[in-house]
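This document starts with one chain, in the form predicted alone, laid out as structure tokens.
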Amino acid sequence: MSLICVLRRAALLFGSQEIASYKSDGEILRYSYTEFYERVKRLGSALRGLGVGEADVVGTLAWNTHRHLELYYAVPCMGAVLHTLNLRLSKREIGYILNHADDKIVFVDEDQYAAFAELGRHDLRCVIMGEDQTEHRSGVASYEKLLENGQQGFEFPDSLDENAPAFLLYTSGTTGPPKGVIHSHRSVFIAGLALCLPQFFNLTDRDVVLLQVPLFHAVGWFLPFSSMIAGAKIVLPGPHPTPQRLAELIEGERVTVTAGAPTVWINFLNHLNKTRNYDISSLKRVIVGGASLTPAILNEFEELGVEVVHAWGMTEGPAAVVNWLKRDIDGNEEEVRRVKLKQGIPVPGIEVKVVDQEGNELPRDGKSVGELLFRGAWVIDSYFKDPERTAQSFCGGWLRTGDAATIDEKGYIQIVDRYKDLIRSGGEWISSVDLENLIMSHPAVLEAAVVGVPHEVWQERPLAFVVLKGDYVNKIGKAEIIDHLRERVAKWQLPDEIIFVESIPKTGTGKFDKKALREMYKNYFIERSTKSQQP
């Protein structure tokens, strides 16, 4: 179960299939699986020539391009470990990760080189990936020049152990320094197969898959491997993808399947609503993960005739849960929509449970809220070089997710909130996720984040941050948002304040950065109370 088998099979059975990659100059590079295979082998040979050996760590700081995809196969297939750096992290975080991972060489996209150079890691060999392949920096190699040095006819070893490490990833560090996660060939292989199932991506060689999930996020949710296992056409959106480019690629390449975080699809749908001049009729299925699916995303895509599939996972175990309607789901429309908004049921090879604070498993009644734990074929059982946090996060082989969730009688998981994001108010719990989804169901709202802020009477109270769609800015106020919520939640759950902002800060993985919001507004209600008491 090594990735060499995936690569060879794809070239042998689907050699004429196309890979289309958007370039920084606006052109699209096109080549076949066969040509991809030959370039990957030459790259493997060139890496050998640079002294990269088995278990050495090779880093990338790059967008979703054909060169990055080539590294996805070349590095693991030669026995080394591919370490995908999240280019949206801060310089401090990237520096910490590079030191912790001990990368031997880093492949950097042209537009990321300046940021990389600021790290001052002159001990690290760097290879530039871009359209300008001139050797114009001292000591810095270019990707295409390196490829020219690769040996023609090079073959990857048949002896590679399927349990050998293939990918090194790091979490976004929302609860401390980023944690290292190792995925083996075997785990990636099995996950890639699972994603091809009819109840997940349902991929075949007739599909066109837009790899929109960043390749530096959780192995791109394994889509680079499931797509090639199925023999599907692959489309890469290139550097700095925008809603406009995604729409153009879906129309021009006749994309059938894609995936991404809710923030991506919120901006994409908003762009479509503004322009209304794209033909996306080829699009059959959109997988939404990374954060909760909102009713607005579900409604708008379904109106366009696109199936929406809700999924859940973590860097430690991506694409572990998927939402598909089992045959025993009631045909009632309201019930169906309620189920669709849940995270779903475990993918084959994954087990889940919810437990109370003492570790006792809670009943599957859809009401009992506890911490979600999971384990399985591609869920890690320890953190890379971090025994302390391994001991904190793993319990009897199960990974503690930090998510508060329920599981109903039919096995559907619903994540109520991150435990750290639940709002404790007057002895009651308020779900920030529920409030956000309800606020974003207002037609004027583009994005919304809710955090709990200290309150001298109620311990915490909800504070909401709202980004309005362009046409509604300065036309919608707090009263309209509260009125929208009033019919849908109890009075004590209503946010005490609505703050309208131009944008909401996000983490390196595209989620709302609630830690930053809580820190910035930690004295908001207390200061307001103090001012109101002044004579």
The other form holds:
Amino acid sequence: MSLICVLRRAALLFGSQEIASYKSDGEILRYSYTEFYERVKRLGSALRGLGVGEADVVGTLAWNTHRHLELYYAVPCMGAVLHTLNLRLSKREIGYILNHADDKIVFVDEDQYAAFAELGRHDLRCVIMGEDQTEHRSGVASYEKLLENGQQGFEFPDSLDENAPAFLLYTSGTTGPPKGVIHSHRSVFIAGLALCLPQFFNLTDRDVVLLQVPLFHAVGWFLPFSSMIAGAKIVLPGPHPTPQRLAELIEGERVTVTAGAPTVWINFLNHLNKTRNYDISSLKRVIVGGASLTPAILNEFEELGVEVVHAWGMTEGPAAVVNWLKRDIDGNEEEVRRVKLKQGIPVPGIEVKVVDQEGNELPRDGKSVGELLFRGAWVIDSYFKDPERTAQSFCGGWLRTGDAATIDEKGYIQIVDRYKDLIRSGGEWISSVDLENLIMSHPAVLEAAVVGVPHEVWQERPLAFVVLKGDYVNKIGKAEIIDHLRERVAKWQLPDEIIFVESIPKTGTGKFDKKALREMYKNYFIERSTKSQQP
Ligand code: ADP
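The form predicted together with adenosine-5'-diphosphate, contrasted with the form predicted alone above:
In what comes next, the whole complex appears, and the chain from above leads the way.
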């Protein structure tokens, strides 16, 4: 089960299939799986030439381009480990991760080079990827030149162990520095294969897959492998993807399947609504994960005739739970909708359970809320070089997710919230996710994040941050939002304040950065009560 098998089979069976990649100069590069395979082999030999050996770590600081996809295959297939650095992380975090991972060499996109140079890691070899192929910086190689010097006819070793490490990723730690996660060839292979099933990503060689999930995030939810296992056409959105670019690529390349975080689709749908001039009729299916699918995204895509598939996972085990409607979900429209908004059922190879604080398994009744635990073929069983946090995070071989969840009689998992995001008000819990989804179901609202902020009397109270759609700015106030919620939640759950903002801070993976919001507003109620007490 090494990734070499995926690569060889793809070239052999689907050699004429196309890969289209948006370049920094605005052009689209097109080539076939056969040409891709040739370049990947050349790259493998060039890496050897640079002294990269088995289990060496090769970093990338790059967008979703054909070159990054080539590295996705070449590095693991020659026995080294691909370490995809999240280019949205801070200089400090990237510096820490590079040290911890002990990268030998880093492949950097042209526009990321300045940020990389600022790290001052002159000891690290760097290869620049871009359209400008001149070697203008001393000590820095160009990707295309490197490939030219690669050996034609190079073959990847047949002897590669399926348990060899293939990918190294880091996940943002809530406490302490980022944690390293390693996925082997075997786990990536099994995940890639399982996700091709009709119930999940449902891919064949008739599909056109837009790889929107950043390749630096959670192995791109394995779509780079599922797509090639299926023999699908692959489209890469290039540097700095925008909603406009995604819409143009979907229309121009006749994309059938894509995937991404809710915030990506919120802004994409908003762009479609504003412009109303794209033909996205080819799009059959959008996989939404990384944070909760909102009812608004589900509705709008369904109105466009696009099927929405909700998925849940972690860097430690990406795309582990995917939603599809089992036979035993009855045809009742309301139930179907309720089930579609849940995170889904475990993909074959994955097991889940919810437990109470003592670790006892809770009933699968759709009501008992506990911590979600999971294990399986592509869930890690330890953190890279971190025995302490391995000991904290695993319990009898199960990974503790930090997510509060229920599992119902039919096996559907619903994430109530992350434990750290639940709001504790007067001894009761309020789900920030529920409030966000309700606020975002108001037609004037583009994005909403809700956090618990310390309160003298109630311990914590919810504060809501709301971004209005362009046409509604200054036309909608707190009263409208609260009235909208009042019909739907208990009075004590209503946010104490609605703060209108231009944008909500996002984490490196595009989720609402609630940690940052909590930190910024931690004195909000204390300051307010002090002010109100002043004469
Ligand atoms: P980070 O901790 O940096 O966000 P991950 O991408 O590994 O890194 O995040 C995993 C977490 O994302 C999960 O534990 C869960 O809280 C959240 N998550 C992922 N998918 C979903 C989903 N479909 N619905 C709700 N939460 C999700």
